[in-house]
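The chain that follows stands alone, in the form predicted alone, written as structure tokens.
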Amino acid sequence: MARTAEGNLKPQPNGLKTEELVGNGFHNPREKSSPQSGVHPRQNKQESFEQPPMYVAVMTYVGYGLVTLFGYFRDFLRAVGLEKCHVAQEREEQKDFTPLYQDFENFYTRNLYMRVRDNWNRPICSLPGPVFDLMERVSDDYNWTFRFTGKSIPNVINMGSYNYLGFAENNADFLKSVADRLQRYGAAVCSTRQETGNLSLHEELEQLVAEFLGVESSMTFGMGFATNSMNIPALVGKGCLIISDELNHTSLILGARLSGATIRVFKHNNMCSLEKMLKEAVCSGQPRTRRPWRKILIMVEGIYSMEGSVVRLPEIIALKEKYKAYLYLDEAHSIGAVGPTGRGVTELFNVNPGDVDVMMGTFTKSFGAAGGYIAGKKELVDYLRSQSHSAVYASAMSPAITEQIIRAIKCITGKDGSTEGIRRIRQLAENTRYFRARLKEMGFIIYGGDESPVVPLLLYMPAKVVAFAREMLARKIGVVVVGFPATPITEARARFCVSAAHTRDMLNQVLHHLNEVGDNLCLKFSRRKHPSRPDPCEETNS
């Protein structure tokens, strides 16, 4: 892990140095941190994680237990053939050979999502703006299958895409640049970016990136998943330790598995149980030789994209320079979408990007495109172009998306003329926080900080996470449910995506529809007390 005098990184084998919709579209300085604590002032002082009462985790598990219990009282049922089986058998001529179908491993999909699973997978039929149309579909065995009826669901509120700015939009004068990109190019190159598929447009923007990150250069990539699985092996190896969150994203977890490298994980912004980790990793070394770790690399995300927390990162930045460690910073949800002007966590707490080792982020959240990038000093990125698997052998990003973004990024910085950008970036900060605070209000438990547009609203039992997601799309309120595996067994929850392009009477319509189905389905467990206002559909209509 070695550092020249002036902290720069010294070059390691392996890369890393050691106000109004048409239709469905969008027609004060910050504190420096203190060089001695590292902990910036207003660090996560308005971070939520409030716990419910104890009855509410009792009556959670005692859900999942009934659910649990007629499950297998149903396999028994089928096993018998009193019930029919709709899942993936075996043949009988191959009883005998090692199962493709696992019926334990299916068990929870078979008993438990499928009595759920129309509230999952839903088509849209429209662009996905602020307000959008569903496929109405209906089931007769019970979401085995689905039909659709040939009607659509029109005018349903948007409160589950990534649409941070609003940039999935069809406004034509704002999309004609990417009309003539795609006219003059075609939809793709077919071709890597090594060969013959590097276009002048892929050069700008990354250029375009780097200046907006305050970096010296960036790369990008087609797709945002594969721009963390695909890397993080050419930046790490045998030898190297990753000190991961516990909540990190799946595409961090993947190619932290596929580098080789050993994985310790650190309880969820814990700068203790990271510290004790680091200290650990500087002092023992790897297991048995004891030798010191070739790197030691931590890994985090500007915003969780289920908990809606935000990573305190001058704190993390404040221990990376003590053991001198290396930061790999995930800002998928946070680039464009905090900050004054949107540059994400490091211009949120005023930190300077290059304490950032790698910079990862991607566009298919606050630009309304596709694919991700990787920007930070220039011999990181001149390596990832030889040795990333992703830049290598994936095609190149399609000219017309490139141009979205390159569109994207000019108008938030506002080199295309205009204050459009900046404008939405404030609008979604005021939404952001009119949308958590009327929350915290009406006595729901949410999750994460006032300037995270992703807002977790705690459900905690199986049937009422059912109930909830099928009330409001009723009421003509698009939502997205999560429950275990993808959360804790007693932490099942809506996420609510806030966007710029949501106008205030959207979000009291959201909000009032959220105050009834709260009441009637008895789902505001916060015990902390908040000043009530009127009804806001009420405050509208008076």
Given for the second form:
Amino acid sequence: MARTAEGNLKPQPNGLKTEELVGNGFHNPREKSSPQSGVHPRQNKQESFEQPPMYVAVMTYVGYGLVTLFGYFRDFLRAVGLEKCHVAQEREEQKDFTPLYQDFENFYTRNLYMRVRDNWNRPICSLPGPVFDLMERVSDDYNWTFRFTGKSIPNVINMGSYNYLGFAENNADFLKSVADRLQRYGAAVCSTRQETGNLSLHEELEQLVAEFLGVESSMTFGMGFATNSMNIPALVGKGCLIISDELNHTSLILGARLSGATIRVFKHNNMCSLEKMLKEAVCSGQPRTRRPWRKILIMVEGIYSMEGSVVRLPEIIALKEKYKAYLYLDEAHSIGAVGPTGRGVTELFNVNPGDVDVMMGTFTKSFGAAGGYIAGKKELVDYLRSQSHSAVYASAMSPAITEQIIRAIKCITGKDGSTEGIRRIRQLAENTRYFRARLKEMGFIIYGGDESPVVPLLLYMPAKVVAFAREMLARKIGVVVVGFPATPITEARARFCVSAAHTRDMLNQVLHHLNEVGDNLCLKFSRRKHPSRPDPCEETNS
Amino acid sequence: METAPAYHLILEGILILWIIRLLFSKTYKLPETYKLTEKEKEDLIEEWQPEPLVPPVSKEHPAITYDVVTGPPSHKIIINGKECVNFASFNFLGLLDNERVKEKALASLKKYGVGTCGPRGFYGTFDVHLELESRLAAFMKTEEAIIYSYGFATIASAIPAYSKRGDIIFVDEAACFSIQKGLQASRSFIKYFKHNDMEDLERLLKEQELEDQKNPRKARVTRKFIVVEGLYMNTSDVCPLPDLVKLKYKYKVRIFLEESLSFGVLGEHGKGVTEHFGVNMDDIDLISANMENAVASIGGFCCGRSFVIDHQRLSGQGYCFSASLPPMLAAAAIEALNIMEEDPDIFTVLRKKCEHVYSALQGIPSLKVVGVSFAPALHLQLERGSGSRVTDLQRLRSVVDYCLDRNVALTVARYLEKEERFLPPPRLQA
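Other form of same protein, the form predicted in complex with the partner chain, not the form predicted alone:
Whole complex next, starting from this chain.
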């Protein structure tokens, strides 16, 4: 499957320019975008997607191949009866029903995932702050069943939770208003927004969100995932075209599928591919009838959670105006986490928020609550109030959660009178820069732009992924590792989420352990020479 | 030995040269009559006018202005400034302002904060989630339970996890909207049978059996499901579960039961429609319910045998790709379960009150009651519709306003007119 290498990586220019990426076997070369129009200095982003040496790809495939072979062997043993079958079985009375699962569907789960599944779904028993307590669990039968010993592993540094601004806290003073609301209103609402679920709290929240984002109005929903899957069908339908990025989140894909529109995919963050697709769509129209499209919707995310890359917003807006398409921006990870005052990618690129037709985001990550919102012009939000599936059929947001979001927004914007919000945003930006720079300096391959607090560290080989996770846990650092099928098969990675609540000491501790583990497991694949980390006092970009 | 005659050799030589020429010449392409010039493309781009992103909504549309509720939506509710008796929220057991529930939620808030900041796979699993799952499984006497963070997403993620393209699902016509979305996401063949009509269902199953006999190989891998609700949201009546179980074994289809309204309401201990009819829990493959009605929390759960439920942990989209339920809501649900277990009398009280209200509402001129007598959510429908949905809705709205003036809160049942498959006639929900 690997193509022959077209040559080694070009000799690297000084690491501050945008890099040319050369195909090195198993990837399509990512093209550079069209020449910069010089709109803003931030255009020359330091986004890097370095390719590893060739032998890494080969070893990865060999690794997967071996595990698959072993899988077949074990299946054979199970079928013959030599090995005990731990998998749950169908009922006796239903044995002659059509099997519920295809045998092959479960092959991956049975043979690959089961052996290493102690690295996921780790239960915790404290709040998900910068440090947390993990429940200790052991397995007596190679991860088929787990047993809790009753003890917990205290003070594990948390590099996995989406706690960007550190609002996952249980400080009694900060949470006083939330506790009051809980006491007064109860835990839930037991009704939909259109019936008796519309509390005055919800209206207050929506006004705050609209002000925060700089748009006319907004509407909030109880679940971030459901915000996408329930509102995209209300906006587009049959006869419309959705052009979505390759690496969009499952909720966006589900919403697009449920809407019934035609879906086309463009290469990740690649403006040439997008422009080509737009041009072709407008000129050719619908596939067989050639009628013009009713509308075209471009769906992108602010920060992509698996890559850490930031969307090229000004270029997309220019394209959208030229081809009269609409833009749907999903800021799940970027709202509150980027931008000088935390208002997301529109602020980062100095773009007018009114240019984005539909701004969507979630409150789970930076605000430490749950739920999602859609914001934009008043007509859009009024339409959604009447037509959104969630407003009609799904329950409204819990009052305590609403209060938490209100409190968080007030803190970020400084309305509660303190400078805590700005301090946290600055802390997050500083932590991100420091962490990324140190990792690059150590020689790891990391993806993504320099402002993104999501830091994927590439591990490639399946065995190293597992060893990394277990080793870091032994050193009391909780990391998140992801492999196939959430990422391409050769790009398994560990993903760090930097938080404003992390202190410099914690980051140094993590980096120290990463250094050791990186040496032990030979994870430092980068072949670039990086200048030593810039002094945090010197700002190269204003 | 025969030497080939000269003309043979010459002919073969010419043929070889011809083949070589063909091999190296360019393939013949049909002239591209459809290729547009750059100028034409630019003209097209300029001429094209898309529809506006959203169609304009008239200011009188009833769904734009919501009734504003200030204060907690418990037994007495303040809508638009008026204090009313609340007949409109789904707070069946009155657990919304139960002090014990609130206390537990507060304790959980103090310990865990508000949000979980992550999906279940990445440090979003808290001990409260595990406890709630095991309590639910114990309450319903099944092997395992799985929690979702939003009620709507529960059945809408569960159905596509099992049923894929090519499978067949038999659904009741009155299925609620979240089931319809789950069906749409699964891309399977959907066959609707008339509401609560077992003969219609049997007819469809027989037809399917005949089809299967024609193509046994395909039939061996096609999964078949029946999706029904315990207490239907749209018609407030109960599904005939024992008959369904008989059909299940006769035609070898699996049953998915959606118990959002009946969990915590039907049955002697509130275990739902299986207890109500005395059906063995193992006969139902999957029971899904949301905790936003009787349990007065947020979220949903599915329970059943481990063989069935464990699959959702990797393939339920609303489970894997979404943040987990905030711990204080999980703690509230656990406490609600405690109350339900300690005090099974509340179900009898609820049933008596339902019957009381049902008999009291009979005999109102020009309004008929839709639903069974022990259903906690009833529908009041106009006896003679005027033929136009809009006028009917306006009349119902005026009834609601009249009641609000007299301090009773009702609501017009809301549906998305264009999206529902079988649109129920306009009605009030109580």
